[in-house]
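Just one chain is shown here, as structure tokens, and it is the form predicted alone.
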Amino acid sequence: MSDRHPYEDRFGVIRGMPGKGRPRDEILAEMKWMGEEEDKVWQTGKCSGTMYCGDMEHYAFLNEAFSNFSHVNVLQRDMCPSASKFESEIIAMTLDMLHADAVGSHHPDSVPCGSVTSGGTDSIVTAMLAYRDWARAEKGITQPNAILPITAHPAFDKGCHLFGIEPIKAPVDPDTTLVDMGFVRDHIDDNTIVLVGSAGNYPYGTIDPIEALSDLALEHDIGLHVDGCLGGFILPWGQELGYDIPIFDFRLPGVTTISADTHKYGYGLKGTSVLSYREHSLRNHQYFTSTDWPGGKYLSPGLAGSRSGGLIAATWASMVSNGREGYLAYAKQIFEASYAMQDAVKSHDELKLMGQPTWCFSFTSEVFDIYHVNDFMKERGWRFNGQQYPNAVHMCVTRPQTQPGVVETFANDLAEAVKYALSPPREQPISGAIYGGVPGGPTPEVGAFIRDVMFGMLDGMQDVPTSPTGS
């Protein structure tokens, strides 16, 4: 593959609109080749997260479901009433999984509801918008702040940035990786509109003390958003299976919204997510209407206008085809694989698990730079996600890791990686420059340099080369 542009050497680069269209079979053959080559990266079971299902027959089923509505814009409900069936039932199934039936016991006047969004970031950003406008309308707050753990997903920072909310970052306990409740309690003020907790957080897979956050939210009459984008569609099944997973959902009276991604452990196509609300009055603040536009009266339920009917249909099909029994069976396999992999980590005194994780875990080392382990494992085909402050390696276990032999391969490769890290061929790990950091974070100068590099990476994802190779 070319360093200048993906597949430049094999397929060339399109730098402008072709004058004449290409044959469809030629186009499809080219795309099929790329797709099959890229699937090989994760089909080994050595890729953390990313591919949550991995079942090609399930993907084929979803693609067929998608094809019936691939041309549909669900904004036009008079033409596609099926979208209302699919969307409302996706929300209903999600609310059932998150124990929304318990709301009646602690908020008898509230009726839980939800919204289907384009992904986890969309769900989180939409929730932040709803809280901002709710606090402005109901409390007169014009300079809002939100208190969130440093482990909370960057989508919360994005939402705060977009909607003028001050993010107050709470530290986490270095041993448990959970949010410092004393900090949260001490920093709630008259402008605080929402608290945030993760179930579980992306870096470590650990679950913040949602019950304690719920108590604080009730005490101060503020919102509590539980970010279950990653864990929302697997932790409930883990609870049913008897794993030690604390309550984090609508059974807690202070929880007002929960985000849970259907395109992760719901095994839907990218990208869909569900933002669930304890009550309709809060959801109303995510809506947008325009009554005086010359083009007619306009309304949309969230940030997006046009949305794909195919994605909503495929998500519904995934949830209905799996059902409670299917989700429980897959969750059992994933939890078993995760705990076996964690046992492999714990078998090495040089390695340390971060907190008390369940299906998703991270580990570090106080003996050597953990990125030496990452370097070795990468050579063996493993694709981990790197953490920083402190340096750590993250493994999000999905269905591909439940394939026969993957856990054993992980244990064997990890044992060799530890030996490698104890006597590495180079002082500085190769992956350290990408993922590594120093305690306390980079200096402003280093931070600015890293941002420039990241901007360049984003440019590279979207821009074609300015001229052909060698010209």
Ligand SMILES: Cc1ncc(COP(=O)(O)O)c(C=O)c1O
The other form holds:
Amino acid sequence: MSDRHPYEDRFGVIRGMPGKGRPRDEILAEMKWMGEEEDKVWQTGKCSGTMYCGDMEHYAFLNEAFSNFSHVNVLQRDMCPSASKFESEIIAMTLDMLHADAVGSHHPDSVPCGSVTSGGTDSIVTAMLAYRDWARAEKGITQPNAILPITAHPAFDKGCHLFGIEPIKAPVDPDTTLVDMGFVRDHIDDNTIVLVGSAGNYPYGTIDPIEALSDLALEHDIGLHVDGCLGGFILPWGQELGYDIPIFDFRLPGVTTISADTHKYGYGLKGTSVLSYREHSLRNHQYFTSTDWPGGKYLSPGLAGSRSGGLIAATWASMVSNGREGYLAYAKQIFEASYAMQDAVKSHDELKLMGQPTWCFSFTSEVFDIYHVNDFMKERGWRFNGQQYPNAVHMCVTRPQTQPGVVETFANDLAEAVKYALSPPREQPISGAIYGGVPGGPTPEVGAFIRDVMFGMLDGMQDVPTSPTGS
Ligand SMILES: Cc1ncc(COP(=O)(O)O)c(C=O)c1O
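Now that we've seen the form predicted alone, could you pull up the form predicted together with the named molecule?
First the chain shown before, then all remaining chains and molecules of the complex.
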């Protein structure tokens, strides 16, 4: 039995197609058991990010919405016009939240639009494809590059890797954690197709200077993608609540695309995100058609072929059931919990917040390795996300942390963790080996070793465990 396959002993391993089907109630009981076990991990409120909603009644509602269309493939739109209603309205609601109504004031000929994708990475990768093909068609660029902060999500690297775009990595200011604008300005050249800024970035939750990036994008007639995958569905409400959050959306004239994940703070089921565009002409570059295929005329809006009608329906249901009032109310609780947790961090001289975070915060230490704190907090059931260069841990505050008592428990556990880290029982923290960075950055040899370990982890997720006989 391995960590990745803890059910091996209890439920066995299926190594080939079973000859005879099993009774449904037995299958459902087995799945329910595993689901409930796994839900216990985050229902304590001690888990950073990933479970953005956590309300089991909301999930039950979404599951019901999903079940009406779970069997539908939305590629066949003549059979499911409801999908067009849901999809177009998801996009309209997202554009409204991101102030696309302002586009008319700075780009009167542009009509904002969007696309529902399968998640944040899909939205980002699709945007990269659209920029590449736009730049090729409109400017004849064949050796494109994109300038992105080192804090931008790896999905940008994935997009660059897939579509032959050179990623130019801009450093960030170590104190603010925000992209170095001087670097960005100095590295724009004739092959630059798009600039990237995050609102907020995954490591620290901080928001890049999007207004300054917008000015640069306009000056050079290039794209500006704002990655709001994580923050896109919470920062707008934070602004409305009066928190100090800079404008990052379509009110800025240089912003051409924004990714915002409905499956994060939109509280939808996993598997949807919205890629919003300032104008239709750019979206055309993500479309794919094949007109001479013997199978008929083929068209699909993005990277996926068949897509789930259930997920689009559940996303729509989530958004219309929450509405502005619901989103605002939940955002208020989340921001309040986050600032209270940040106060707990600030109360320790040994700890240091990274930049000026809002709802998602990261902290480090110049006194001890922060992974000692992580080791202690892990024992208490906390699951932070680990950062490197410098070592830090982040807490992306979600609704489970807004349950009564969670913030207080965080403050108490953290105070004990700081004491522990001041005289730890071992020199090297345990969790640092997994999450922490090699000081000064890895050498190529270490990088290759770590990559091999990561490939092994991916294999372990997808391959059945080897049997006792080694088969
Ligand atoms: C800032 C940011 N961008 C992009 C992504 C990628 O989103 P997904 O995991 O849905 O592909 C994430 C995921 O956490 C993120 O935090």
